[in-house]
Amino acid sequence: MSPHYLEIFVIGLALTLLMADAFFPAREKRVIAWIGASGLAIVFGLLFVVDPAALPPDTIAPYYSADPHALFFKGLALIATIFVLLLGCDFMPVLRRGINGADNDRKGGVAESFILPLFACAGMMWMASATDLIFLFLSLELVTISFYVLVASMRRQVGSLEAGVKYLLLGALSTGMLVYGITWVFGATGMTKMSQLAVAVPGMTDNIAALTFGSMLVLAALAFKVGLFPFHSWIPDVYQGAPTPVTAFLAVASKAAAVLVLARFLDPFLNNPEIAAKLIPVLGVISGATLLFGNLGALGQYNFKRLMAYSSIAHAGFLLLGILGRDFTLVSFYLGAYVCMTLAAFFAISIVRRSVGRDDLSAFNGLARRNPALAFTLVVSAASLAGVPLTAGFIGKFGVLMGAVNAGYWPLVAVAVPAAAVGFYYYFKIVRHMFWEKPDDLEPLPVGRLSTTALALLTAGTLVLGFYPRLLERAIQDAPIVPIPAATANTADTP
């Protein structure tokens, strides 16, 4: 089976559920999430049986790649979307209050929260396979437009509407920069296919200024999606104001897809000595500033979702450091680990938010006494995010730092190590609230079977990848970041 059918199946599932929504009883909207998650699980299974050689050579293959990196990131997008849909099921009472307000008789309005993630998932899968800048732009817009609606979906809450407006305005600005940057690259090379750029750009000596300017504009646009300094300003407010499942989706799946695209786009330009001499210092400054701002900004946060927002910024700095190290296997491992530990944290936030009614750190006071299993899960997640040994987060951070050392980026390593050490304080501030602070209520905090199963899987993934990282590395090892077909390499013309 050709890999491009995977996205067609996801889009078909989303359109089917969108039309079927009219026939589901208002109280049974949770069924839509279950059908969506089950359909995505089937698509995930198909990842292991697709044949990359079956791509139609004249229509799909020039714009679409099914290399190991693309398939790996498709899997990440599918897994993240499945967990987000399950998280939405548990979060449904809060969604209904945020959408319908005090109108308790009206039970509808939540189905879009389960359907739009399917469209976003398809867009992320296309982003992972896009080998043409125009196709990349269209895929990215499908993701972005879906998130515009999802972020502002709790229309009865001012915070959600404010987050939606900020995300819309800054997202439109980044889209403009992306299109303008692609225009400059095309004007300088006459190409939009990444495989051709990978062959032509490293040897170019003409139009260097235009190419550098275009690459900087595209970098700025993608830095917005990843959450890199100074294009990070939207993250804390949007993460806090958006519904928790949407925040989790933004933090993991959207970031992962944008990192892959950023690495693929930058690779040809970093292979050109003249452009790399200008681009690498800029990337180094952005990475160091992102690490410092994310970790230092998290120190004073008392809202759990804002703390996770600054944590996301800090991890974006590590990811860019990994891209500079040019070992994308390590970056991919880091992202796989990040998906597990971050989704586990957001499941815990969702459970406490639904039970206590707020998501500041004081809501977690005494959680170890109210639900020891949930507290253990959050301890594992916080430890992995901080980089404690024998967790997936430690392997990811250590690998990225060693890659930077091998590449000779000692000044960045000198910034990254203290910044990572700062993370121990604010991550273990969560542990202090759970184990040492007196709870407001001694009643046991209930956790449903669905959340219990999801938390168990995510916690197991975080620990297993910490003990046996090769399990994930084998999926993508030794694969080039930009696949270059033989025909392209032989026939690409340099303007």
The other form holds:
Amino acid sequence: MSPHYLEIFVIGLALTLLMADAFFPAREKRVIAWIGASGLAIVFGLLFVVDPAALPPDTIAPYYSADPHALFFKGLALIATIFVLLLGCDFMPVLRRGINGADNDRKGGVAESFILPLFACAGMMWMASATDLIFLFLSLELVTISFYVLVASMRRQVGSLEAGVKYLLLGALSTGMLVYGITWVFGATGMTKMSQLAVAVPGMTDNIAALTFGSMLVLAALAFKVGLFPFHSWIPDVYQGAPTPVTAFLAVASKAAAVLVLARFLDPFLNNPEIAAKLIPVLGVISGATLLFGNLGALGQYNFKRLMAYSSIAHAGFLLLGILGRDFTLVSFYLGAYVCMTLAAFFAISIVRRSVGRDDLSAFNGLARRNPALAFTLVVSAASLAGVPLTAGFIGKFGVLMGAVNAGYWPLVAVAVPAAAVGFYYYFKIVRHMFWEKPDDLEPLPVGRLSTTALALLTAGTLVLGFYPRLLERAIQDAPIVPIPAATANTADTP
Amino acid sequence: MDQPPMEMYVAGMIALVFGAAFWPLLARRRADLAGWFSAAVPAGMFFWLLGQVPEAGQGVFASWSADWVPAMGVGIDFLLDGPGLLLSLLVTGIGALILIYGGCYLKGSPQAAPFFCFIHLFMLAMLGVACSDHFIVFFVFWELTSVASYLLIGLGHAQIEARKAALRALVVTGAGGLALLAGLILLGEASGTYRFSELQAQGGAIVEHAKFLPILVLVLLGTFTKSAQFPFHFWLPGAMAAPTPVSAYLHSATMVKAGVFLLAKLYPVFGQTEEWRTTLMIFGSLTMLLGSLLALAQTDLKRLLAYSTMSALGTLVLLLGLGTTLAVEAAMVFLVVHALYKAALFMAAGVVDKATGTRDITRLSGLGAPLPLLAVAAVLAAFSMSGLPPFIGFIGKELLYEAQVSASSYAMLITFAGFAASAVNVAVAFKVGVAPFRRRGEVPKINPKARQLSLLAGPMLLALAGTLAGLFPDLLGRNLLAAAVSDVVGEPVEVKLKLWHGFNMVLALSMVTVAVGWALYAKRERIRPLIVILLERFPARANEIFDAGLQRVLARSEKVTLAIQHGNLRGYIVMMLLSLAALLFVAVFSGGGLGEMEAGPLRMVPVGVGILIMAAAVAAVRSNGRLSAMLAFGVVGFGVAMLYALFGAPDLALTQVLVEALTLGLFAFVLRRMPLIRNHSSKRRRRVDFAVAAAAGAAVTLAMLAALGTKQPPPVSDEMVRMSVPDAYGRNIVNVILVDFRAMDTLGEICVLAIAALGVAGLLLGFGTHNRQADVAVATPIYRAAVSWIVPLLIFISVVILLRGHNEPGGGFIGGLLGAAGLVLWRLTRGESVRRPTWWSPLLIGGGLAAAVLSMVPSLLARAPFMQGQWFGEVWLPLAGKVKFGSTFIFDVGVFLVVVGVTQLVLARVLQSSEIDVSKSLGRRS
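For comparison with the form predicted alone, provide the form predicted in complex with the partner chain.
Next comes the full complex, this chain leading.
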């Protein structure tokens, strides 16, 4: 089976659900989430069946690749979406209140919260495979626009609306930069295909200025998506305001896809010595500033979602450092680990939010007594986020540091190590609240069976990857970041 | 000889993991039983390790290895060398006793279950530290000890002090751990090996490396934080907030020794450098003296022991800094000696606490009668600690003095410092181990639970071990210590321990020490107030400085965060634009600035348009109303459209004009129903806005100027122009690209459009049912009259444009925009309310998407490339004449429908919804 059917299947599923909900509205919207999640699970299974060589060579292959990285990220996007849908199920009472206000009669809009992630998922899967800049742009927009809607979907809540507006306006700005940057790259090379760029750009000596501008603009746009300083400003406000499942989705999937695209896009430019001489200092400064800002910003936070926002900025800094170290297998591993631990944290946030009604850190007071198992999963997640050994997060951080040392980025190492140390402080703040603070009430905090399963899987993932990191490495097999199919490397840019 | 396997060791470690999960379950009900049973694993390991000692004495070490992260070259390589064996023996031996003791000590406490979980994890981590040969695996276990220690200290979390202490310990050791990681990675890169054994084999070669100094500093930071060396010593006394079994185990016998252990491992590499020796001597002596001084001021049993532990750790570091074989020998002996007596005394202190409910030495006395066994154990340990013969402590102290006296530099100074510390040690030993048991007045009543065998076994066995080792020192020295010392020094050394060295200066020193120590003890009531007064003269205490520093960092970071993350969208946009401008400036000026420019002929019309655009932009900034600002922006858009037209892209210009018109129309609708806000931005703000916009514009302009010399590759449009007619039978290239060459992208685009419309519709859905149409209707008679014939015309033209689009300027997208514009105009005239939802816009969108998808079918049926246009022959279309009819036409119709549907849907929703409450917009937040 050719891999490009995967996305078509996802889009088909989404359209079917959309139509089904329009014409035969189900009383219980959970059904939609269930069907969506099961459908995605099937697609995930298909990932292992597809044959990358079966791509139609003339029509699809020039725009689309199914290299190991792409397949890995498709898997990541699928897993993240499945968990986000399940998270949405759990979060439904809050979601419904946010969408329809106090009168719970109307059920409008809830189904979209389960269907739009499917579109975004398809977009991310396309992003992972896109090898043509225009196709890439389109799939990115599919994701972004779905997110604009999702972020603002709890329209009875000012916070959600505020987040939506901020995301939309800043996002539009970044989209402009992206298109403009792609235009420059195209203007200077006459190419939009990444495989061709990967061959042509490293050796180019003309048009360096134009290429540099193009790459800087695209860098700025993608820095926005990834959440790199100083283009990060939307992250704390949007993460806090958006519905928790959407925040999780943004933090995990959107970031992962953007990191892949960033790495893919930058690769040819970093291979050109003249451009790299300009890009690397810029990337270094961005990475260092992101590490500092994310970690220091997280120190003073008392809202868990906002804390996770700063944490995601901090992790973006580490990821960029990984990209600078040019070890993309490692970056992929880091993202895989990040997906597990972050999703687990968001599951915990949504569970607590649902029963306590807040997502401040103080809402987690005494969680260890109210629900020891939940507290344990959150400890694992926090430890992994902080980079404690024998969790997946450690392998990621360690590898990034080692790559930076190998590449000789000393100033960055000098920033990254204290930054990681600061992380210990604020991640363990969560642990302190759970174990040391007295709760307002001692009632056991119930967790649904669904969430229990999801949390168990995610925690197991975090630990297993920490103990046995080879599991993920095998999936990626050290493939090059930019796939260069032999057949299409030299063909002209024609359909 | 082959290296003996260490599967037993690994199996023991795995058993500990399972123990961590299992024993807490039992401990919840019967902690004492859990203690006895769980002690079996470490005890078994202890005896297995004892069996390894003779071979280790021959220089043969057990090893085991497995892969872990081969991609990064990390393997789990265990190697039980001399120091490792020594540490493992301490960890397992004392560990078994602590489990028994702790189970009884914590029986019935809610802390029992977590204690058993964490202590097993800690034991595992310590064993890993002891035997890991690979840097990274070593570090993994090292960090685990910090985390386990954090959790164990935090067990007494009811007290605020315990929490603070745990936090301090975590931050200090965690940060130190990361410094160590950085140091180890550097060391690995510099030396080319990540294995201690190979590194040691290289000897001091690494010293010549350029990165030697950073490596040394980072590694020492790691070890000093772990082993509580000045100025990081303050976390250790604070950690005494932990339950006593934890203090006895972690903070005297094992964890704090990990730093010293690492120093010993690195001794063959760095041991002979001036930097190493100076640093270790200075910080070791400072810690030793400070610990002694502080100990004199204490009245709490555990704090007394904690400060004397700090002093002992300083002594160990100092010894490793002396750089002589004798000093290393002294260090290894002292390591064992200290662990034996200190753990015993800690446990005894815990029992005293349990029996009387206090640890204040001024209130303790006469416990010898009710607790005779404990008294014996405590006194034996105290004698060992004060270095009296025939205990092992005596041998330790003799060696200590010997090493200090023979130090190569500053021998006098060091010996005197060592003497002072030892004297205080004697005093502390008597205060802790003797004073509480001496009878002064009546015999106190004690809690009978303190008499249990489980509580007494540990201190008694350890004290006994200290005595036996003193009597038969060769048991310890010949194999175990010899192996440890040989490994550290890097050459075979014979360790001969004996009690009697003859009459010499060292013996004299020992005797004077005991005498002075006894004096300090006897006069303790007078000396303590003096020391307390002296200490109060210090401007600040280390933990206060640390807490204040932490607070300052927190406050500062909060301030910075608030300044950057103020929550104001306008500020965010300003920041993004300025950052982009900065990026572009960097790109221009790092590349040598602007290149040579070719001055082409100046065309007057585009220049005029450019001036118009700029004027409009300025007007937009200056205007006072929303509507006028929007109109000014409209002029900018139309100006750009004119530029397109002037530079030969009529199709693009047409599209731009229509998009601009439609946007203006929609904007007009929305703006008219927004609440009127005056002063929405002050003059100053606008000036800032203008400056920011100008900076961003200047950056982009500069970028363009710098790239003027770009050599154009052959434009892709040539190719498309060439292929447009033969392949797609169309002369309007833009349209051909849209519906045929890149139809896939267009399909994606209209999907995105549809989703956006759904989003807007969803957002506005059900915000009340008030119909706003009447409020916004433009109902002047002239307008109505005009619209009544303009709208049909517009719709007619839009269809024409759709039909002829393949060859002439036009197409589905432009046609759709035009049609939509017509419908917008029509709606503006309708004053009466339309309460019914517009059911036909979703239908248009759906139908359009369906048509677009349908147009793929022919290509699939024809087994042609996906979405390639398929041609069915010529047809005559009204107004367009004869054209080739094909699947692309269907696609174009789909695009047309989607565009019309989306605009209508959005419009209808805007009109139907009532006001959103925007007054409660959020304020500033960090």
